[in-house]
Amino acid sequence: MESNINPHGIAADLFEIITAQREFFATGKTRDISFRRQLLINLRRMIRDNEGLILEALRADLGKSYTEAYMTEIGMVDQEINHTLRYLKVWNSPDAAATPYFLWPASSRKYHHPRGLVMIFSPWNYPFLLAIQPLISSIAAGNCTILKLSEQSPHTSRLLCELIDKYFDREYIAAYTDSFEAVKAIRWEPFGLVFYTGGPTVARIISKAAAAQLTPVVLELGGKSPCIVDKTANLKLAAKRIIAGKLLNAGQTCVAPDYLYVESSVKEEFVGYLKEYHDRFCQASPTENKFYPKIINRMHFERLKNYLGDGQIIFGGEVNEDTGRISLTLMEHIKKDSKLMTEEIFGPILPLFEFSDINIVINTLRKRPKPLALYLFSNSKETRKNVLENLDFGCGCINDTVMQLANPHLPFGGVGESGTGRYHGKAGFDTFSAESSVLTSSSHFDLNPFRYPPFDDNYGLLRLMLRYLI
């Protein structure tokens, strides 16, 4: 058969699966509601048969614990696998659309297809919740998908794969490590969407390859994510909140607050908080905590040890070579050459800067790259009005960080470089859907008699409903 061959020599083990994929997706059973939620249950049967094992792969990739693996990656899928399940008939159903007086008798109305065969990329910072979130939406909108997993995480990637295999037939879920042969692959096969999450220079590679077939990609990224502290917060409550969301994954959070912009005076109060806070949640020396998690590998490791000569720092700086753990390090008095003020960290080091006047603040902030999530301590209407009225981001939150991914009802995404695209309950199913749009007019009734020819010079009575009749 023609749709057998293979003529760009993309690797046979991928090229077979997108074969096959294509095939069972031209059955039309994806389309089935009730086929999409039989899969979700299974889903979600394999991560609780499995617990454990994916408890133990996190631990080896990134050294978690079991209680933030649950929270920060499991418990969050098993969350949106509910959420899922609980919606997808709504979802599914077609969405009525108002329409103007002119086309009466008519009605309108906006339909969800799935996109075909999908591949999602993810990657190594949250490998089991950045695989498997997209995954959901996928299946709920009713894709053949194949996931891309990050050979940076081996670990959980191998245990992905072969729990994917165990529990799926690879002709509609297939799992794979190879990314030199995806982006062959995209190169050349048509695909419904390219999901990609991770850096701004692969996503280019991405982008540029999808481009080639005209395949739509969702690009989730990241950014300098700015926290924004002013006098009028609840200092004590905002340590404690910025300090907990910048400890998760020991920094490694694409939401993480990159930095921070402390109202000057209360900056010395403030930071004795920071320090507060830094200790109680680590009692015993983070570089030598087993439940801290450890820099995904050397080069990032050496590329965070070599940030912390960059500027004065306030506590921490500890960095334990056989382990790979770099302790939560505030720092001040950076550099103006530094990597620290350009390029995200992505790692457990907070700079601070001090402001007197929140509007230099946010022309500041305007004049960089839209970031992935901005947070604002306040308690000032006014400063939160000003903040949010005046910059982009794609997330964030008042008086909180990171906590904003816990809301399935909240799409996430970026914008600009921090990404393109949305998902996360209905906005997955929405991404991950193609949506048609239908006009039914009557076969009884034609009142518009102006649509037909032949055509003259007077519009006037035209031109009055256009113009009115809307």
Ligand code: NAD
Second form
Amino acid sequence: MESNINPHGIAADLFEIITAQREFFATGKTRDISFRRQLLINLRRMIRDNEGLILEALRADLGKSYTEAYMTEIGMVDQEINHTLRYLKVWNSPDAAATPYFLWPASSRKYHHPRGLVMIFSPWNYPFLLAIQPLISSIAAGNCTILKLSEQSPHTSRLLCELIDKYFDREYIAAYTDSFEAVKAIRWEPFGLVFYTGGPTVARIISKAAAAQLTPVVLELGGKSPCIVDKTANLKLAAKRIIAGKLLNAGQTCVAPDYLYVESSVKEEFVGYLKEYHDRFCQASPTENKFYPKIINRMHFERLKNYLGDGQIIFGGEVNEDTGRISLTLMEHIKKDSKLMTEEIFGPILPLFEFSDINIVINTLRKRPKPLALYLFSNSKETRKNVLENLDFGCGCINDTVMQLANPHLPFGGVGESGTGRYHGKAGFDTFSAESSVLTSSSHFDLNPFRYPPFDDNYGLLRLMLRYLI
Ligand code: NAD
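Could the form predicted together with nicotinamide-adenine-dinucleotide (NAD) be given as well, to go with the form predicted alone?
In what comes next, the whole complex appears, and the chain from above leads the way.
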């Protein structure tokens, strides 16, 4: 029987949620596909009914324009809900697996089950999208979910707490903001999954806490995502798409291009296009532009301002202390071992390097931590093959930036230091599900005598069978 005693002093409100969710999960209601579908429909209604409030909260936290907020947060979530509602039944049906001859007659299947209680940690940079998108997968997989929202985006987190409480019962979906208590809870309570999006320092704290209960952890982290432009690229379009990708959320995007490698022979022409598109997209001074997002807080603003001294500015470099905005800044001649090139920039600064041999770029990048994203602008088949076969990264684009996220059929996640695990679409459903592998044997035929003791006489035949009847 479940005990409601709280021996480890987890905050009473959080402990109450955990206990209620555990009891609710045990009723088996979330295993019903129509219940999950109804929750997804409620979630879509919650979002559509409160779109204006969500847009306002995102503007208050990050200064995002309504169009950008809709395109990169609300619209993505709406698309993910519709995609999930469309495919949920198919994803949830058992997957057939092959069965070796020596097991015949039999069939094999993989069944999907909910993991149970899930805690989702979301960060401040896309505070709506990165909370709700994993929640969709968690609901689809039939879990009970606690959303641990970021304290750094207080307007969106507060609104989400209110909306989740209004539209859902806490026994299957609850929102919470206290990081300290959340870590304490995962240290002492077993969860089916902890899904974390954020930086590597907190990822280590959370992984360590979860390890105490052997709770599996998915880590969606970041890192320095390179962007390479060679002389065969459509330079104008490359400049347009790189500037657009970097301007999103003022560079506070985990998959934003972090730094650029440009082939020397086209550098000058390419920098001209970068400037042209920057001026065209930003119109007036970017730091005065109310449609251009601000830096989340003073600490990050100061950190980014300090990077501006780490090299030579080609264009940009404007900072507005009052509005917390920094213009998109292209830099070159970066000081060796400067923080600009050892830390993830996570802001509107773009260091530029030149190259004349792609193999040197590949060798340099192979020595760095594996990035979350990689972007290559090239029309050379040989270069594309060379880069794709020789570099490891979580996701990326050829001849574009960031748009890989817009395809719900492409799994999203990092590799090595940029994270573990995948989500979005079916990959999200799979990550938030547990899989049971089941072999169903015939009860009418029993064709394999060698599996039964005594074993000694059948050694030769058994060996042949296992070698060739697979
Ligand atoms: P953050 O400060 O919002 O932290 C992430 C989550 O951890 C939040 O819920 C926060 O409340 C919680 N947290 C903070 N300190 C904690 C502590 N001591 N103990 C427990 N929980 C704590 O976000 P951040 O870490 O600044 O996020 C930025 C990083 O996230 C960047 O590296 C970025 O690349 C990465 N990121 C990755 C993705 C992705 O999808 N892979 C998306 C967005 C951001």
